[in-house]
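Only one chain is shown below, in structure tokens, and it's the form predicted alone.
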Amino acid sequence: MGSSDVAILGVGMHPWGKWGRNFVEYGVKAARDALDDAGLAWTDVQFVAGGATIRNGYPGQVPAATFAQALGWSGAQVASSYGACATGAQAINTARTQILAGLCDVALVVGADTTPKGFFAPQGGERFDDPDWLRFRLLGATNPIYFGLYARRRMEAYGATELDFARARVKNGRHGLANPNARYKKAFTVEDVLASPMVSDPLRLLEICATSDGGAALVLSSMEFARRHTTDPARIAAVSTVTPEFPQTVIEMPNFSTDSAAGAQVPDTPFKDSIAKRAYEQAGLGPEDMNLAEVYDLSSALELDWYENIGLCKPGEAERLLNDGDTTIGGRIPVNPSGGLSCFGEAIPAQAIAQVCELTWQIRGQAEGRQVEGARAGVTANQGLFGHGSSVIVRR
């Protein structure tokens, strides 16, 4: 057992979709399911880490207290985190740190979101010094614009094709069919994907993730506490929340310019590569030790980038990995056995937590209909705007 391990005693989710209800309902449902899964009562929880959602008013910005109140004030300590799409990883890391510091034995991590129709947009106000506001108002660059630019970059750099992107979507659709929490449970053919409307050239409607409502929760504990309640639990072995190193010469949203490398050495490890690398270093493991991965497929093309960023293959080899079946359930290293964001959509504070839920079910052998046989270790990869890394390693 590594010194940084904490046990995952319980996992829970509210299904993704467009439910039209308050985000708190989704978080409470996920939290109660996680507590039931752990065999613990709400009053056993000493610390609550909440993932914030800026779209849901003040309660969404102080979610730990919001969920604690909804579950019933108990005197638990709370902390709320926001890191865009990396929010869930930051909440996990806050709870993990409390446990490892000996400040609590049992922590609850919750993230939930209610999203607007259409694309995510900056919150109200005229903010001329806000890069997120500027990329919408100055460039008109909604998220799918960036996804399309990333896809074009991959095509130019490595010869990826629209057929490759479509095959990634087909794979994830097949994986998500049996997932009870997925929003879209439908199998598509390559022809179906390529016939869907063009949204942001070269990406089509079926290759871009939706905005969704949903929630996810974890009950974490010290290993000492876990040993009194269960045997051989899944455990979090590492959490990476890294930022880029200067100069960042690869453009990432919401920015529309890069740092200059004229007077500074380019980092040995680019930002996206550094995210999982830091997690591997913490856990004392490598990509060769992973049995599966859950990655941030905002688009089907972006999934291919992540294969390389998390060390499953060398740059330019992701298409071969996909087309050889290595990342399909039954292959060498299944990626997104949950179905990924293409089957779920984005419920931002819950996403990184949901990835850990999936790894936990897989490692327990409870992922009915999508089980990766013999899964004992897995890695997640995620990324939030403004340089928020997000990677978690779960192992037996």
Second form
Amino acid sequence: MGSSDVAILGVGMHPWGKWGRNFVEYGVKAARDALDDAGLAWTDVQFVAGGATIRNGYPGQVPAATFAQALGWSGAQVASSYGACATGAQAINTARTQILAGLCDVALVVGADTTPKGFFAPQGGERFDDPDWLRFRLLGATNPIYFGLYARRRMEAYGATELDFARARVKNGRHGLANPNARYKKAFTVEDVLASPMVSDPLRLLEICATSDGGAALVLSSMEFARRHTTDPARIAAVSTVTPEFPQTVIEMPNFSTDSAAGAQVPDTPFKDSIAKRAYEQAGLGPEDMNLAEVYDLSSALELDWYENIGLCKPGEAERLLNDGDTTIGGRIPVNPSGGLSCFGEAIPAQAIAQVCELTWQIRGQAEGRQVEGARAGVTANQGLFGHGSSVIVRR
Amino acid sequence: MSPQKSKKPAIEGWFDMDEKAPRLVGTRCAECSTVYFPAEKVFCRNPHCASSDLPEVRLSTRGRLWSFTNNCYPPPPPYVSPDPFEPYTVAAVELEAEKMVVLGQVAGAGVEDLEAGMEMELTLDTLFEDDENEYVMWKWRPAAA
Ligand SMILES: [Zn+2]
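Now show me the form predicted together with the partner chain; what you just gave was the form predicted alone.
Next comes the full complex, and the chain you just saw is listed first.
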């Protein structure tokens, strides 16, 4: 057992959807479920880590205190963090390091969001010094524009086809059918996917993740505390929150350009490859030790990029992995058995936490209707704009 | 007939407003040669370089198409969409000398006209208009032979 493990005593989620209610409600529901799952009371929690949202006013920016107040002020210590789509990993890591430092035994991690309809838009006003505002203003570079650039690049570099991308979407759709927390539970065919309207060529409406409401929570503890309360809990063996190394030579949201490689050596490991790599190094494990993965399928094509980025196969081999059924439940290394973002849509601060909830249910053998048989270790991967990596390894 | 609208850059200082010879305006670190666009004016961002000497440079006007896509739906503000909405194409173009990729909308071509690796060149084109002004942006277009 690694000395930097923390136990996952409880997990909980509020189902994803477009409920239109206050995000606090989703977070509190998820937190109460996670506490029940852990068999602990809210007042046992010594530290609360909250994942922030930029969409829900001041309470969204101070979520740890917001959730602590809603659960009933208990004097717990709090910390709130934000890392775009990687927010949840930052909150998990904050709680984890508090536990590993011996500053607390039991910590609660919560993230939740309420999202508006349609494309994610930048914050309002005239903000000529904010690249996120400028990319919309000057380029019309929505998130799907960046996803489309990556997808087209896969086609040009590796001969991927629209059919491959559609198959990734169909696979995730099937995986999510029985997931009670998924928003979209509908089996699509490749014909359905390819008949959906084009959004950002070559990506179609069914291949681009929606924005959702949802909440997810974890109760984490020291291994010593866990031994007194349970046997053989799932454990977090690693959390990676790496930034890129300069020069970052792949175009990334919300930027207008890549870094220039004219004055500095390009790093050996590109940013997206470095995210899970750092987690594997922390855990002393490799991709060959993983039984499943939850990756950030913001688009169907991005899921294929992740297969390579997390080391499941070499660059250019992801389509074969998918088409051979390796990443389908029952295959060698199922990816997104939860159904992924395809079936959930994105509730930003909750998403990286939800990935860990899924790995935990899988490793406990509790993922009814989507169980990966014999799952003992899994990896999550995710990336937030402005240079936020996110990868968590969960194992028995 | 309405009077001619005056042309204004959609953002000040990022490119030369010269329709015959448009150039992107960046900076280059005097110490390590890293190029910055948009311009980095204060500190070099190379972690192994402590320089703050970042003179202005004009970027190459031609490069190779790295990837491309389009938008078939109107994006949210602050993008100013014409009514009715017109889909637009976005290109990622790799500049050889600067060793970097720069995005831009594509003028006068759609995704069906593009292929990765083709040569693209910089141009200026209208991004949007209001009652008084026509706001101009840099765009990419397939290079003339
Ligand atoms: Zn420098």
